[in-house]
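Here's a solo chain for you in structure tokens, the form predicted alone.
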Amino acid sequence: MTRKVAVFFSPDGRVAHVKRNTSLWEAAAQAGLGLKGTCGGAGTCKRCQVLVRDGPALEKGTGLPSGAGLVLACQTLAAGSVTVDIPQDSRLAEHKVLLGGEDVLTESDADLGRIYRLQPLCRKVRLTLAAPTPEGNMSDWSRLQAALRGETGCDTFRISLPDLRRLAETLRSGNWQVTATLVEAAGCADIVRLEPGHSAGPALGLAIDVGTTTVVVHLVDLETGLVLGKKGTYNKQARFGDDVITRIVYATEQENGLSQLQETVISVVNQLVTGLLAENGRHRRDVHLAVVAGNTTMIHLFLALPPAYIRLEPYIPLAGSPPPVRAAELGLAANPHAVILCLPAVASYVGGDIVAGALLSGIAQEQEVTLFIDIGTNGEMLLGNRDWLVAVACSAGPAFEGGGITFGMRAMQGAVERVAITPESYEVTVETIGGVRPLGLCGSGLIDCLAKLCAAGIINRAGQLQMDFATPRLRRGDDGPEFVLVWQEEAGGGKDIVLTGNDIKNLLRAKAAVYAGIRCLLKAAELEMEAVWKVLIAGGFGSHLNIRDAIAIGLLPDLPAEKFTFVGNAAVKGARLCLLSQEALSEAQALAKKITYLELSAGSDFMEEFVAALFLPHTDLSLFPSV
């Protein structure tokens, strides 16, 4: 048996037991310390920072002894039992996390989509059998399905083998009156759950949408419809990747890297639905059905499919529209017989979060043309109307999560969300999330930042930093030309927080993807900007954009700010209106067969648009009248 060393970390206080040699960051997580990082692992980009303070410990591919000071968690191996201490800004602290709308999605926002009936896909049937005699002698089996065809209309029926086996003893101990939980869908039924006699017991469901960077999960009520509670987090899988791409070469190339993407991610469901149920005083046996959205990769790595040809020409999923599968197969805190429906998916990259998306806003039943953009690590966009739809997605990388920027963060406490730059004296001012002093910046405050230092002028339409002003906070640094945002001792992490040139650029490149894609989609509808009707923003990152600001620099499209609607979490509210409605699930479906997908990297038009769009705002500055 293999002696185990302990990594202990100061100053949690917590200790993670692990076999000789492991690294410090699978040690941390083990901990259930989350540690920042973009590369999954591969030391690129130096952000999972830790300091040694007592313990052998060993460089990663050398063997050699680690050098004193901070050394990457990710390359430093644990050679016996070591004491490790987390920098502040090496920490993954909680997400602000977006959990969706209204208590009863059945009763929709206002301005968004239809309101569709209340038929859940899962309920309770209480029946009363006919006892067997000689004469009507049809088997237990047969029996049983004669009396649900009765009261439910359906005509194929599945049990599970152990629920079989006790059919049996559940009819006769309940004298023949039995409570039977069904899922249906297409026309056939799940028995999930069989209880003698006339349960009262509730039937439970669960909504979730599994992001790349954050999870959410409502607990629903079945019969009522409520929203019992809500909880939502961060992707622990970021720590193998901060995007979709790096976490396929993880899954792919890491052995055993695909059921380490899948365990992570069911923790972390797992982690948030019993909460939900330790709070609502509930059980998990009650929890018989989930919905479940997310992008075509998310949902591959969820159910542990392979997904290596999502990122091959021509990036061909393994399967777009998953067939059911039962919580036991998962390891889901619910009954093991539950049934989790994964919504379907368009394409690689346009998946069962836009579907939902598209479903809760009503797009495909609006006579005017909508844009629903959903921006993060790959930004997707979906344009069309009730006759029309085609969707596009770019990847407009990590930065509006934060990654590769110097002091780039997800949205969480100390994040900077807002930016304020005062034209004659150069000063800053900051709003973080929380209140607390700042760690960095997030997407909001990157934007918001990018737009202030456009048009106090320190930055070019290039995105060059003007170093001939008379202020301090421009300066040059080790990775060349900067502005000071946070003086060190004003900051939560006891350094400056700055932006640099290459910061710059990297967002430069991740707004210019994301307009590139809407300049795409209205190409090859053969429309102009003006033919929009409203323009739809979903996601957490959405949520808290600057329109103004988004505008200024060249993300979104210059439209009068009364064409911007948020929809908010659109991918778990449109779950859950599928958890509750069968027909809000057979919609869905034939939305995703609806949708065409536009591959931008066939031709050359996303290239010369992309290149175009690498200016502020833009290099056509006719398509932004009001900058």
Contents of the next structure:
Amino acid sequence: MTRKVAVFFSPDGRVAHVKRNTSLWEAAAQAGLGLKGTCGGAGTCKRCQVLVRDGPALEKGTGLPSGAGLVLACQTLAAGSVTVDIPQDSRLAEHKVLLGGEDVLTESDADLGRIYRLQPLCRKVRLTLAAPTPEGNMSDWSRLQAALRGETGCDTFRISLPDLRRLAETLRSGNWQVTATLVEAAGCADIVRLEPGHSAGPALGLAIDVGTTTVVVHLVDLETGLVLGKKGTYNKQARFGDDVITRIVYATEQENGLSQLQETVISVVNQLVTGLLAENGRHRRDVHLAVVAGNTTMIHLFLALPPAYIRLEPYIPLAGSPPPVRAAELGLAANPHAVILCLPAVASYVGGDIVAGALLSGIAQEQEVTLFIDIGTNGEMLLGNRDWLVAVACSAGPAFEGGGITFGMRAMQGAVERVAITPESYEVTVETIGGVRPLGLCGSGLIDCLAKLCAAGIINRAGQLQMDFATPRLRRGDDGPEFVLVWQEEAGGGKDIVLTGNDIKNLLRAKAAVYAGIRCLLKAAELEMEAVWKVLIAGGFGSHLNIRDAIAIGLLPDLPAEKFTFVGNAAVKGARLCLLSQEALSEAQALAKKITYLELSAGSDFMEEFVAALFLPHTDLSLFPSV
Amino acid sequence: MVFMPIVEKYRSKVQEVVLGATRAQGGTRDFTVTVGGEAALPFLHYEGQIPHRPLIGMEIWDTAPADWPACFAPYFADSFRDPAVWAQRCVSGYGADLVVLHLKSADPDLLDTSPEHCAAVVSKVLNAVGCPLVVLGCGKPEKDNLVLPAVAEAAAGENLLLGLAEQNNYKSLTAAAIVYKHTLIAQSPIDINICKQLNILITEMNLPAGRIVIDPTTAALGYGLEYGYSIMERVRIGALQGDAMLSMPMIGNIGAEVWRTREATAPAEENPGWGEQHDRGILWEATTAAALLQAGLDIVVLRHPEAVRLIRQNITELMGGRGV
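Given the form predicted alone above, what does the protein look like in the form predicted together with its partner chain?
What follows is the whole complex; the chain from before opens it.
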């Protein structure tokens, strides 16, 4: 038998009881302390540094006692009970999540109602049945179904075995009055709850966006359509890797990897749901329905479907449009019989989140051509109008979310989101989220920074730092040339905040991938950029997006600023629409089938476009006349 | 019915680039040469003007080449040790339009000669011949960044064609070309995007586009010539369609590529079916060059005098009997 050892974390005062020789990283996760990490515990990103203060710790691989000073938590094993300090730098900080507030497409709930009729997927039906007689002697279940048929128009009903076992008692105790909560989807009605008598209790629903980086939940009253509350947090799966690929690898190659990933995301959702319910004085038994939007991989992990073949050519998901499941099967904080619907995906790399975004943006209703861009770790783009829709996906990398950037961070307190550089003296001023001392840069800050460095001539169009400039901010660091954005005296982390030559390369690759995707999409549709009437940008890389700077670096096409709209989190709002409207759900399902997916890896166009875009703003300067 | 060829109309033409400078122009050359200026695809005279014929540069080294096959000895053996003599032989003996001096000796892994030594070699060759001179560094960026500025300074005003500027190493060479009035070879690795990006970077340092010659890089026949060919073709079509950053004339370093292939150098005993190495090597070089002329090369750099003769004849025919 393996003896458990205790790992104490200071200064949090938390303790994890783990098997001997468990990595400190896993122990921290078990203690509920998220550590930074983008490599999935491979020991390569070097972000999970901790200090072993006391106790026997071994180096993974060699089995030698670990050295003094900072060690990598993922590469250090607890050989006995140990005490570990987690420096501020290594912690996952509180996360700022786009909740979809006032900055977004100015759709109020009333507007949504105008597009799609309020016809929630879930409703309460209050029935009065005729009591059985010697002549009217059909079974209780048939009696209930007959009444429901008259009331709903549905033909087939499903009931859980426990509810069926209680049915006779339920009907009789309510004196043949009964309240059935139904979830109607795909021509079939699920009886998710049966209450004796005519119950006035609410029917609640959840709209859930499971993003690679963030998770957002809206709590919705299904009878009124009102949003009772919104909450968002960081997807703690990030500790298993920053992007979908590392998570697929983790799920596939680690023992219990898939269940770990699933439990993690469910616990994140549950934490949000429980909070929302508590704040609104509601009970989880009244939550009967959830609609989930996420990229294809996230949905696989949410349902614990093995995602292995998404990653391998020819990139086949296990299920693009998974069947509805019950809350109890997932362990979701809701009525155990509640129905969980995942929005259908288009392909392995164009998921239900994009379908939700497409639904919300109304792209399929417009006569004019709209371009919808979701800039995340994977960039997805959708182009079309009411007659046709084409989608592509490309791996932009996590740069705009802070991954792979020395001082990159997600959009949270302390993240630099605006940068200004004075032309002559190369002095830098920054603005941070929360107005606190800067800790690093989030996506919008990085975009700003790149544009300003190029404008000041500190980097050339190829993104190379020009070391002959006379400023102490340009210097050679451990990773080659770097530019000091914030001196340590002004920084929150006590270290100079720098942008290195490699960081710039990663950013260039990310922006080139997005732009190349847009170009391929337009090429496939045989359209010029000018034919795009409206550009909708979704994504969580910051609380705002400076369109001018994004064009200046060639991330976005050079179109007039008024054509752009930053929609923030489109996925959760699209999911909410489906929750509230049968029509919207059918539309989403139709959209997933209607969207043509263009596989970029199939031709050489993407690579060609990608290389052409690895320049500021682009090798073809005529594409950016205003820059 | 009279046959009427379809005539393609182009928006623009290739930039003209002058190489060398006479005494009146601040140099010491007997004459200058002009490359580029084409207003049509290669040799399609009926579509647009092709004002200058492609030029042949002959490659010489500043140190005796150890790995050149024996078939060069009858032509050069006595001159290998002196680049000035070698250059003269190329010009007066074999009719080279340009001498391409490769400063191999500067290579830190070879003789590691000093920038001053290299500058002196260049001066010596300039004194020996009257044609414009192309000077290439040893190919190691750190060393070339010392050698080429020294050469540029020593030959100030001569309007050398200096190379190679690359994407990761173009600044010191561009600066030297601007200050000492030379023309630059911008080399990109068979990649039209990098080709264009490099030209943008160089012109943004204020070297005029008319002082750049593109080396799009190529391989020898049988070693991926097609890739080089198609990039050259795209560069040329880009120029004719009005892309200013692709509008420079092109140079191709063909001899160096060909004479390291097995097909050009393997002795007849190894593969009797291949025929004599001497003829085979020459034809390999000439065939590679003839193909790339069709892709739009303006300067072919060759090694063997017999290949030079064949290509000169080929160019003369393609130019309708004009030139040479």
